[in-house]
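The chain below stands alone and is given in structure tokens; this is the form predicted on its own.
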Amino acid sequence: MTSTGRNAPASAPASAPTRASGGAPVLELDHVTLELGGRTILRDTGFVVNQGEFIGVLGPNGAGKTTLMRAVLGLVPASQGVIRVLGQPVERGNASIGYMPQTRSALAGRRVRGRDFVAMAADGHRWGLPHADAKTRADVERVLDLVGGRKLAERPLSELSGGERQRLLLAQCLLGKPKLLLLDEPLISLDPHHQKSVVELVRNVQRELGIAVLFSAHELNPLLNSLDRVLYLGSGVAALGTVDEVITRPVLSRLYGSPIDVMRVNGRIFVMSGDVEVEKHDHEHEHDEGGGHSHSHSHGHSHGHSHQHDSRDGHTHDV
């Protein structure tokens, strides 16, 4: 298991990261430290992503996930170290990435067809109905297609439920054939069911492009049976490994820097505090730390902005 940063354990190296077998490097954080509003988010932190893993992003309000996510994208730099994608240095705009923000809520009312919002993603800078080229047509076909998306292309927003706009984000996402797609809380506001249908549309998106995908979560279990990897935040800590090393006891102690208990009960995991269920007291106060909240989606070309767990990688190392 990887944990660095700030209280980690005198025995965890918070150096250079430590590559996880199989494939190659997709996101490389090497000794990083990221700072927000004066407070530490992460601190002295190393960990690499490996091309073909899902990684569910958890942690406490207020812990990082999504200034993590917004640093891969080159919206927040790091106060030290460096952060890699396909080895290179992060940059704005970066097409390798794929984004979906957090704060969602104003497709709602939005009567602007299915297609033509998709669309819109292939030019951050030009909004309204965008007049596409053919190469960037075929490219939202083969998007809507990965997704299952056809039917509900024709359909305006409006007439969407929050899992089918997903089904259209995601889309999005996948514009211009990103290798790593950063999802920041993808099941914010969604019932179980379109829960579970959007991780499972992810994961079978992830599985069949082979690309990396971090998937930020309030919750663990939805992903539970789709995860590779957990990487938990929190007191500017970081740890990295499978559900079983990083889900217990005395690290999440570490991570909320309070005693915290972890029940298994029918296949499902619960994080305690006391007798209070700390992912679900974390939602319901969410806001985010600062920058968290991104109102419009744009993809990388043009970023302005169940059972138990199966080990079945066996990445295991140390951040």
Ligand SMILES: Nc1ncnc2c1ncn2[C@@H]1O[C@H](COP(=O)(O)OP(=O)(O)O)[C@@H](O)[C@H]1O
Given for the second form:
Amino acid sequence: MTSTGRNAPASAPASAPTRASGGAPVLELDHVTLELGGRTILRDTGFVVNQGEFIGVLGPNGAGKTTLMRAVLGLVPASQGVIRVLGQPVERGNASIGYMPQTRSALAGRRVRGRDFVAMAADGHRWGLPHADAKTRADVERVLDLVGGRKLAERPLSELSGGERQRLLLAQCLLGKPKLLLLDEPLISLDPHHQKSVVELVRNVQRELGIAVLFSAHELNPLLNSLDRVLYLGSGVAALGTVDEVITRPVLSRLYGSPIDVMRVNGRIFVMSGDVEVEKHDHEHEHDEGGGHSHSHSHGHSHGHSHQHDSRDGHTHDV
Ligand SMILES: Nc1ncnc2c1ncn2[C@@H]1O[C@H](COP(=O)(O)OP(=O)(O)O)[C@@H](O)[C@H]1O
Ligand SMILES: [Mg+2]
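Moving on from the form predicted on its own, kindly provide the form predicted in complex with this ligand as a structure.
First the chain shown before, then all remaining chains and molecules of the complex.
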């Protein structure tokens, strides 16, 4: 496991990046501290993600998954340390990174045709295909092929299922041939069947292109068969390693700041705090903002408050 050092005990955080085996480094954090609004989200953290790795990014709500991705994009400056992408310090508008943000606002209501929607993300062609040059059009067809989305792309977004829209969002991320994909909670609001197909699609594309993927999720199990390593965030600390290295009682208890048990049942893994399954518990009130559930925010107050308080009290990850 990287963050704790491969030969160090699990309780000793390390902050210099440690080389893991595999391809060349795509993402390196070197003694990185991230702060937002006076709060420390990540403290003196180091790790390396290599080319061709599928990394599952996990951790309780508010642990910093989105903030980390935004920092890699150069949108949140590191208050200490250096973040490098392909050996270069981060910068905004890095063409070697493809990003799917967590908030996918109001896509479900869009009448725009799938192919035009994908083309809109192509650099400098915000107005879609009719005005795109031949190179952009070729890139759009390339990414649609990669996600098996040519047929979907004939239909308007409003007629697609959540899983089908995810396919096109993934296609958008692949425009311009990025080396690193940052996918922020692509599984939110999808049913288990569609979750499985999205994970498998990302895994296939990632392997075919040999690129690195950071795929955040609030549950480990849908990713279990596809990921190479897990990056688990909590209490300002990051643990990067294999499932067997990271999803353990000592590592997770440290990240959650309270005693955690790990149960394995029929090839699935459950992360428990007492008799509560923390991954589920932390997120069960969370809704997709782009899946047509316009009622989600009003409902948040009616059934969100008790879970929210419980989970905050249970794991003191706000440092
Ligand atoms: N713009 C902001 N200013 C201050 N705090 C923020 C801002 N955005 C997010 N946060 C806080 O930073 C923490 C990390 O948030 P986030 O990265 O969204 O976590 P995650 O994606 O793991 O749920 C949370 O406590 C959140 O409330
Ligand atoms: Mg997030």
